[in-house]
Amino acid sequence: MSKLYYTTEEKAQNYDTTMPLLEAMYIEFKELSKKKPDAAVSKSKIKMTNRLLGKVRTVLEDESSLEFLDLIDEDDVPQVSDVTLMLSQYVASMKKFKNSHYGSYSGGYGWVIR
């Protein structure tokens, strides 16, 4: 078992809200990537993705992985495979966040909130 660290109530709530959405979006892009990895992503999908990633970034703001996570450049036209790769990095970082701040402590089980 790894050592647990404190987080805030706000980050824990943001995690609980955004992680299911992030995983659903990742699965959708992953499926699209299997069919047409070179297809261009529409501007509306980029906006929706960046809106979610912006909220996810507030959860990860104190994590060392954040420096490796970018938003999608709205001026570029990324390929589906590019977005899939970016989302996989966000999912991995969010899972690491949960492993660091959620678990059994003080006779209970849950987020380690300060």
Given for the second form:
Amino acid sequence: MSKLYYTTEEKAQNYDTTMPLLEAMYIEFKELSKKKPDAAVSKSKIKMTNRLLGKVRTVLEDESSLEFLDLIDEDDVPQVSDVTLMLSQYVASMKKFKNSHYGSYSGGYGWVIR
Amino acid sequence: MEIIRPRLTDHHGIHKSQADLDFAIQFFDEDLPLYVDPFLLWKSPSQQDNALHTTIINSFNHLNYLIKKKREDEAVSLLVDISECHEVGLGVSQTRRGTKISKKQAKDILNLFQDIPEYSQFGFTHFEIIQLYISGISKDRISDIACNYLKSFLIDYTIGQCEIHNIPIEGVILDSIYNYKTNKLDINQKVYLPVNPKTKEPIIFTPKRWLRFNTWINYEDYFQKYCPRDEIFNPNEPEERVKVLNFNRENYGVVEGYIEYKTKTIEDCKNDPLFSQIPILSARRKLNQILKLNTGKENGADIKYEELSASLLASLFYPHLDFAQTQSRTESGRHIRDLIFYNNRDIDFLDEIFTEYNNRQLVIEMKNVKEISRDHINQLNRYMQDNIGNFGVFLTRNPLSKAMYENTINLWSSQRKCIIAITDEDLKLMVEVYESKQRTPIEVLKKKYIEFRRACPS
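Could you drop in the structure for the form predicted together with its partner chain? We only have the form predicted on its own so far.
Let's see the whole complex now, leading with the same chain.
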């Protein structure tokens, strides 16, 4: 029997919207982080990132990994490498989410939705 | 303890930084080392400034009229009277009181109208060039004469600014105000102006946009860039100023050429800011020098540390914190140096340290030691009271030890006094953000404060 289990329509939709953005953001930060890992991240970047992460968190709200994931605190003056690390965790959790809720099941191939 | 090196705005509780105000904030005890440059008025895009320049020139050329009418004594005494304007607080005087020029000097200036036919006939277009003819006349005189001619305008300007910023004004008697209609001085005029709270002397503001460290047309610049030195001095002859001045008097064309040259490069004539940040390269260099220093006092390392940090931090915190000064004090035989900033409350963090800790100024104590000890904390703790407020900062090399950190937290718990330490690592981050312009360096200070507050018991 498959290890897949159910999720909601809404979460599946949110996943489809946010995952490409999250991956793109992760790639950008990874690039920045290669050049200057210790540079401070501007407030506008933090705001944009947090906006996306807020949405991503709604997808992951029932996942056990959520307790390891935080939003970025702009008062902490995070460095690029900090943000990259956080994004990598989000990407990993999102991948795990897809593995758990997407695939072939009795009704066909796709999100497992009740 | 009183506010250190108070300015007018701090005295009246007006929390605006110099960058936010249109006029130069004056100190009570000494002059600002800047001068009103008439050339900036002439150059200004504002018609009002141009008109004021015309006022100055017309008034100055009126002296020529007086001479021609054989009223030389009147001209001399007028020129002497307008040669000093202490109310504006510009120049290098420690006491805010300068001296007037002598009658002889005034006569020398007036003689220009007779000796040089062009001035006799057409008058001056830029009166600052008298610097190139008369010895002992320099930027401070030019500035004072210009201010005196414009005093009536400046008084209105001052009152206007006081209304905008709620600075109290009171009735004072001014010795003299130049009257443009009669071309005479009105004596003992009552006007309303802000006053120096200690001496009760009136204060007149000058717009920042008119100020320069040196006038655009000045002797040093002329001598370096334009003066035909070969014609004036024989080979191996000492380069004396008097000779140049005499040469100028006989060679009107050269001076006129210099004015033309200065007018052509008018785009480069800008007002000087009261404080300019050090360039990024220099910040990085200073940081590296600090990081290389050993802790302790060996080879004067502590003095070097203080000097380097002072200029670095003053730049990093600008424009949020205006630098007041470095201050020495001796406590228990030890020499301690502080950096003192005015608190303008222009960002939430600074506002918080004003409201929660009563910090009208921010004190940063510089300690080039390996480890901050209990004694150091006690010293700073004793220092933090009244106007200095209950928020203090150590600038030191290494993070506080666990015990000392606990100590500062206990201090907060028991007396609501907050001591945070900025270390080499934080300085690195500050320079980093200064360089990348992604954040402001003062946010690093805020970050340290927030970290501290998180560690405090709620």
